[in-house]
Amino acid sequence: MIILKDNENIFDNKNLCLVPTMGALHEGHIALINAAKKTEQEVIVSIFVNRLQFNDDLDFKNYPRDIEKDISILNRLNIEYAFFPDEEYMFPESGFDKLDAGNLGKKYEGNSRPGHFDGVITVVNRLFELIAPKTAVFGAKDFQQLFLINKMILEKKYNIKLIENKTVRNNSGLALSSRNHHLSKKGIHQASFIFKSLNAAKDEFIKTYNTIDAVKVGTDILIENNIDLDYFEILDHKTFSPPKSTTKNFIIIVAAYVEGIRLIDNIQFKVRATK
């Protein structure tokens, strides 16, 4: 494995598949890397904790970091490149494109974390500029992020294929996240009710096609388990906006706090349209 701090001009004309991460690698990241390896392209994993996507400086400072463990995992997975850029290289004083995620970037997750998605698409765009991958792999857990990155790819006319890898969960259904490191055993158990709430809301919606009732079923589970809710929304999967009578593909998104740690999740499903 070649470890890089900058692109060293070795990426020119390479057939690369990029897996962008912020480190603290876990089984979810490993699943992304394994998906990248299936493309039969050379795999590059970037590790960069992006200050721009944190609206809380303490959250940025407390974000879990374990570079030695990350390098050990990447070596074991036998990938071709590991990219560890520093902040000065990613965001040079000479300037870089600061992107705006638009109105959707201010909703849902963006409403609670102002500027978050501006920072996300700015850093992903910067990685695309530096690495010029043919393919990039992202997890489905951060679906709003995935939606906005895909929109950015289309707007900038990048010839990059986006692979959406399904969310990896523990045995209780909790979506794997680097932030889970901050939870106690009790918190891990408590957080498992987030996925249960999504499934319950999905089942209620399929049965009644009533958004209000389905959301209530899901949020009641969170309240009963002392989980602080931020948002819980049923949306059209294709447009990431409130569903219409013609919607067939749905997504339920949730953000909540367990032991003060912010966790997000979603569930995707299909139902027959009413028109």
Second form
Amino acid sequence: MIILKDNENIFDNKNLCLVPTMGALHEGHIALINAAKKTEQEVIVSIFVNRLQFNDDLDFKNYPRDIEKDISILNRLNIEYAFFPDEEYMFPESGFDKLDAGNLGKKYEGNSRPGHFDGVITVVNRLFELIAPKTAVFGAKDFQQLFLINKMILEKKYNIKLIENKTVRNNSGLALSSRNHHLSKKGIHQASFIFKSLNAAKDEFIKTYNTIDAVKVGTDILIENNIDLDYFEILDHKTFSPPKSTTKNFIIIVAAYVEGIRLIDNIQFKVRATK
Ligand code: PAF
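Please could you give me the other form, the form predicted in complex with pantoate (PAF), since above is the form predicted on its own?
Complete assembly follows, chain above in first position.
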């Protein structure tokens, strides 16, 4: 594995699959990297804790970092490149493109974390400029992020194929996240009710086609388990907006706090035409 701090022009004319990460690698990232390896392109994993996507400075400072462990995981996975740029290189004083995630970037996750998605698409765009990958892999857990990156790719006419990788969960259904490091054992158990709430809302929606009832079934489970809710929404999967009568592909998204830690998750499903 070659470890790089800048692009040194070695990525030119390469057939690369990029897995962007902020480090603190866990099974979820390993699944992304394994999906990248399946492309049979050369795999490059970037590790960069992106200050621009943290609206809270303390959250940025407390974000788990363990470079030694990350490198040993990447070595074991036998990938071609690890990219560890520093802040000056990613965001040079001479200037870089600061992108705006638009209206959709201000909703749901973006409503609670102002500027978050502007920061995400700015850094991902910068990585795309520096690395020019053919494909890039992102996890389905951060679906709004995936949606906005896809939109950015279309708008900027990048010839980059996005691979959406299924959310990796522990035995009780909790989506793996670097933030889970901050939870106690009890918190991990409590947090498993987030995925249960999504499943219950999905089942209710498939039975009744009633968004309000389905959201209530889901959020009741969170309330019963002392989980503080931020949002719980049923959306059209294609438009990431409230569903229409013609919607067939749905996504339910949730953000909630367990032991003060913000966790997000979603579930995607299809429903045959209602009538
Ligand atoms: O999903 C993440 O870990 C980050 O948002 C990403 C895509 C690496 C950009 O910093």
